[in-house]
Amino acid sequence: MIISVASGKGGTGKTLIATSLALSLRNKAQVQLLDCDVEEPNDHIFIRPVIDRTEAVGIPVPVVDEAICTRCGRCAEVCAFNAIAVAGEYVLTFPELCHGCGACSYLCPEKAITEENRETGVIESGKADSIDFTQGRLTVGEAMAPPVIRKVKERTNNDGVAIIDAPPGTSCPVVESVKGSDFCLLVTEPTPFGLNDLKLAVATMKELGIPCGVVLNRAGNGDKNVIDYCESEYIPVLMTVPLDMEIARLYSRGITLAEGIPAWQKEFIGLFDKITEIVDERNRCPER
């Protein structure tokens, strides 16, 4: 089963939930944790893996042989991202804008365009006790996270439970991270911003056809608005984590709920059981 953990906004406690879930399940199932928040991966702070494999990630960008190029402009016409342009006698390429689709080289009538790999990040893999761990790191200054995220997800092991820690928000990196998931946990907080961005995240999951449930973190004042919204959209609130100074202290020291307060492990196992029940029911009745 693939469970993605996402949030409409940053700072809701998404990483706390993802790592605590992984640690709680490690004695129950074969667990893999994939950190797809490649611009700022921090799951490693909490589970402290031993990294034993590193692989560069890149995308193919165009290289123009101006000796045979006729400056016909066909490459610029087909590039949806303005990564290549013809200006008089010059052909200009902008590698930072290139999405590596290959259309320019494929459609060049003179075959004057080849491709070379441009490194945009790395993926790192290892283990934290029995947990298989993979994270991506986007090179500072790079704008495109999806190619690195795709490489991280290539390491997904479908034999056990794969937990994907997605980036915050609802943009392309989030979509790339959560697509293909059996279930998405949306972590939110009882604030106006939290509720607003939860609505955006729910709309994204509905568009992708991914069933979802909510974890309400820092519960306290304002819970009713979030709960009322979830009830109106028939979205289950699967777990509530209170606003608690001890939890905040643990988090600030890089300690998850599952380790710092072992009683929470039972709660996270219960959370997994609820997700399994929802997914099984959906598989039995896919029209729902």
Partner chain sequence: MKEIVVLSGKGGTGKTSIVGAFAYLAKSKVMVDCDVDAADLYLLLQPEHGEEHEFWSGQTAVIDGAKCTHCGLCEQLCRFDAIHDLVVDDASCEGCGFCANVCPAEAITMKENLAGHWFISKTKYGTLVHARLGIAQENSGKLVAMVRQQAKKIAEESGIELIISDGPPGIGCPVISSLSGTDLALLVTEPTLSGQHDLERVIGVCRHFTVPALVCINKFDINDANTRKIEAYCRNQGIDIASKIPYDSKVTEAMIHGKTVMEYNPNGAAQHIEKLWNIIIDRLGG
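Each form is matched to the other, and the largest set of C-alpha atoms that superpose within 1.5 Å is called the rigid core. Residue numbers count along the first chain shown, from 1. What you see is a predicted model, and the numbers here were worked out from it, not measured in a lab. What changes on going to the form predicted together with its partner chain:
Of the two rigid parts that make up the chain, the smaller rotates 5° against the larger between these two forms.
Having seen the form predicted on its own, I'd like the form predicted together with its partner chain now, please.
Single chain only below; no partners, no other molecules.
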């Protein structure tokens, strides 16, 4: 089963929930944790894995053999991203604009274009106790997160429970991260910002056809609007974490809820059981 943890708004507690869930389940199932927030991966701070496998990842970008090239301009014509241009005698490539689709090299009538890998990040895998861990890290200064996220997800192990920590927002990096999940946990807080961004995240999951439930974090000082919204939209609120200075302080030191206050492990196992029930129910009657 693949469970992703997403949020819309940043800083609502995705990492806290994803890492605590992984730690709480590690004695119950084969657990894998995939940190797909490749712009700012933080899970490693909390579960302190031993990394034993590092792989550079990137985008295949065109290299033009100018001796063969006839400057016909077909490559520039088919490139949707303006990453290759022919100007008189010159063929110019703009590797940082290239999405690596391969159209230019395939369609070059002279076969003058080959590809080389332009490194945009790394994938690191290892173990934290019995948890299989993989994270991606986008190189600072690089724009495109999705190719790195795709590589992280290629390491998904379908046998046990895979937990995906997604980036904040609702655009392509989030879609890339949560796509293919059996369930998505949306972590929010009871504030107008939390609610506004939760609505966007819910709409994204609906678009992708992924069932979702809410974890309400920092409950206590906010308003009731998130709860009312969830009720009206029939979105289950599966867990509530109070606004608590002790939890905030543990978090600031890189300690998860499951580790810092072990009584929470039972709550996370309960959360997992509820998710399993919803996913099983949906598999029984998929039209729902």
